[in-house]
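Coming up is one lone chain in structure tokens, specifically the form predicted on its own.
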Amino acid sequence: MQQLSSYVGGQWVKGSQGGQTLVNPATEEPLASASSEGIDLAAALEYARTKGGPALRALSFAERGAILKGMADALQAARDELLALGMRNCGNTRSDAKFDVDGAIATLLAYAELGTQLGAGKFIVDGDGLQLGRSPRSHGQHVSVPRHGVAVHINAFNFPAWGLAEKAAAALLAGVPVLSKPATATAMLAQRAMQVFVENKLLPEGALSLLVGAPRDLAQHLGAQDVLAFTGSGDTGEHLRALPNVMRHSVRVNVEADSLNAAVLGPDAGASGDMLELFLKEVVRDITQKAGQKCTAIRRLLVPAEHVATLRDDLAGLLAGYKVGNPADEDVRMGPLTNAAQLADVREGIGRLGAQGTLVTGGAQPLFPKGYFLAPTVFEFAPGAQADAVHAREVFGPVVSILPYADDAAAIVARGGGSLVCSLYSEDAAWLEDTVAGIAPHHGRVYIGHPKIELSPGPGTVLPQLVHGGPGRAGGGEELGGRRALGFYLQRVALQGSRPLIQGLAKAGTQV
């Protein structure tokens, strides 16, 4: 059985024996082990700060972007191998594995292009300079410069390739070195991606490190110039924010946590037509893609009360045609959950929903003697039901709840306490205006579906051009969003002094 290595201090290092066993979630076959025991985490961070940081800061945005382009090309060359790992270690169908790996490649390419646009500058000149007071020589200018620390990225199990690339692309382009910590359960794919980068000698020494196994006390070694970006449970995010060194040094923390994303069918959509078909298509995709293990997956369906019966029957019929099983079988359309703990957690969530709602299809029963499989599951709740189980906790699997509404859609959506994305399906401009105004403060993104948008990625696809994050329960953070993502890794500073001197200093930057 393979023992995964970390890449820290410019070399591959294996942790002490033991650690966590990684398995094929379709067969429960052991695949590898991962441990971080015995690795000097403080030294790994310091190596990134002292070697990777200066090397990246010496490069222009265009040169950093060229590195990202090289990383994307290298992943593309290794794509088939990475897809196979996604199927074995993550339980992905080939389509779901493509969603992860191709998402990583596309994000790296998007930030590579941004690097080209930002050009020869090494930092960002933020807006026009200002005359300060009466003297024209008294001048002020805001600039944003790379922080002299390391970006620690703690990623979730569901997107081992995309998660690594999504966070690393923005940090590296900003000029800040990265230590990436993938979730252990699916770390085989992240480690192989890192091997591809190292084998191709794409990055300066110390610019990108990888830690497999438990994070141990990694976050406790962060200081004032460092940043921490975490994707995972709200409880863990709260713990990280409360660490004494994080609070003492005001370490920047970005959290993407739980999210009860909603899809709202507008009153005008009716019981048939193109809009309803689009709604059903995108709901089914979000329930089944990666077995519902997406932070952006739809969890709550808000449907006009008079159309619930039609929607319920149509949705159940569509899901009945989805074959669940081992992704190695070509006709399988949905694979297993990632591990036994995830399966147990989703089953517990199904039990909570079933205590308050009516099961339409699916359920918590095991499908096969081996593997972590569940059927796509739908619950229906009565009109006006409190449905606390729906709004209190995310069930991170192929599970969705139907909630009838009258004229209170925005209020019901807001009960989720803050989400990454809400999707609306309507052509009623007045209804959309009112509903967007009601839900926008509770979300990082609002998706308005329309059947005439060709090849729409739907609400469940995170795009590098748009902000990914959300308030409240969703963690209160922001990632991506094009150039906006760089701000997390840059320090905005006001330069004040003689106009010729300040303008001379600003010449090394890129005006935005």
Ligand code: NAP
The other form holds:
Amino acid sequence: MQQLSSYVGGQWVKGSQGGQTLVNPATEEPLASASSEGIDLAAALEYARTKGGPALRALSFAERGAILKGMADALQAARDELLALGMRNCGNTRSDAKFDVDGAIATLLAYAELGTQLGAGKFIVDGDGLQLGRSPRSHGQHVSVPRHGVAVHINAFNFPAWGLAEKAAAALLAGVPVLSKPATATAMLAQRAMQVFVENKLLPEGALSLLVGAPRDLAQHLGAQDVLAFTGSGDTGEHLRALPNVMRHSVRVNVEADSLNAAVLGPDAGASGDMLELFLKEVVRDITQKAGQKCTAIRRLLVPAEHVATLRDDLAGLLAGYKVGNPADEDVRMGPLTNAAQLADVREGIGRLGAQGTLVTGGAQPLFPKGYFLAPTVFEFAPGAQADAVHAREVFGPVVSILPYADDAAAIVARGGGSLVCSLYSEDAAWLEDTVAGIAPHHGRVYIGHPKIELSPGPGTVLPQLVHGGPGRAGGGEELGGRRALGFYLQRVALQGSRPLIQGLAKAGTQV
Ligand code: NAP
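The form predicted in complex with this ligand is what I want next, because the block you gave corresponds to the form predicted on its own; please supply it.
Whole complex next, starting from this chain.
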């Protein structure tokens, strides 16, 4: 069985013990093992800070962008191999695996292009300079410079390629070295992507490291110039934020955690028509894509009370024909959950929803004797039901709940406690205005679906141009959003003094 390696200190290193076994979630066949035992984590971080940091800071944005372009091209060249790994280690259908790998490539390309736009500067000159007081010589200018630390990226199991790439793209473009830690269960794909980068000699030494296996006390080695970007469960996010060194040194932390994304069918969308069709199509995609293991997947369907029966029957009909099984079989449209722990967690979540709502289709029973398969599952709740279970905890699998509403859609959505995305399906301008005003503060993104938008990616696709994150339960973080993503890795500093001197210093930066 393959033993995965970490790339730290400029070399490939294996953990000293067997560690965790990675499996094919469709067959439970063991594929590889991953261990970080014995790896000197403090030294790995220091190598990134002292080797990778200065090398990246010496480059312009355009040069850093060229590195990202090289990384995208290298992944593109290895795409088939990476897709096959996604299918074996992550339980992805080929289409699910493309979503991850192509998403990684597209995000790297988007940040490569941003690097070209930012050009020859090595830092950001933030807005115009200001005269301070009466003397024209007294001048102030904000600049944003790369921090001199390391960015630790801890990723979730569901997007091993995209998670690595989207976080690394922003940090590397900002000029900050990265140590990336993929979730162990699906680390094969992230490790292979890293091998592709190393084999192609794309990055300066120390600019990008990869730690596979348990995180051990990784985050406890972070200091004042470092940043930590975490994607995963709210519980782990809370633990990391509360670490004494993180609090003592004000380590910047970005958390992307749980999310109870809602989709609201507008009162005008009716019991038939293009808008309803779009709603159903995007809901089915979100329930089934990656077996519902997407942080942006729709979990709560808000439907005008008078249309619930039609919607429920239509949805159940569409899901009834859905083929679930081993993604190695080309007819299969939905694969398994990622591992036994996820299967157990989702079954427990289905139990909680079932205690308060009515099961429409699917359920908690595993579909096959081997593998971590569940059927697409829909619950329905009565009008006015408190449905606490729906709003209290994300069920990270192919599960949605239908909630009837009258004039209280925004209030019901807000019960999610902060989510990544809410989607609205309506052309009623007055209703949209009211509803957006009610839900916007609770979200990082509001998606307004329309049948005339060709090839709409739906609410579940995270785009590099738009922010990804959400308040409250969703972690309070913000990633991507084009240039906005760089801010996390840069220190904004006000330069104050004599105008000619300050203007001279700002010349090496890019004015935005
Ligand atoms: P998790 O247990 O929190 O694990 C996430 C990552 O954190 C993994 O890499 C894990 O490493 C690592 N980790 C666990 N304990 C740690 C610790 N004490 N110190 C440092 N790192 C630690 O989450 P999960 O249950 O696997 O992931 C599913 C959850 O992620 C879902 O609830 C979903 O909502 C959330 N998610 C959110 C987003 C988003 O963008 N908002 C995206 C995807 C998933 P190991 O794998 O080695 O344990």
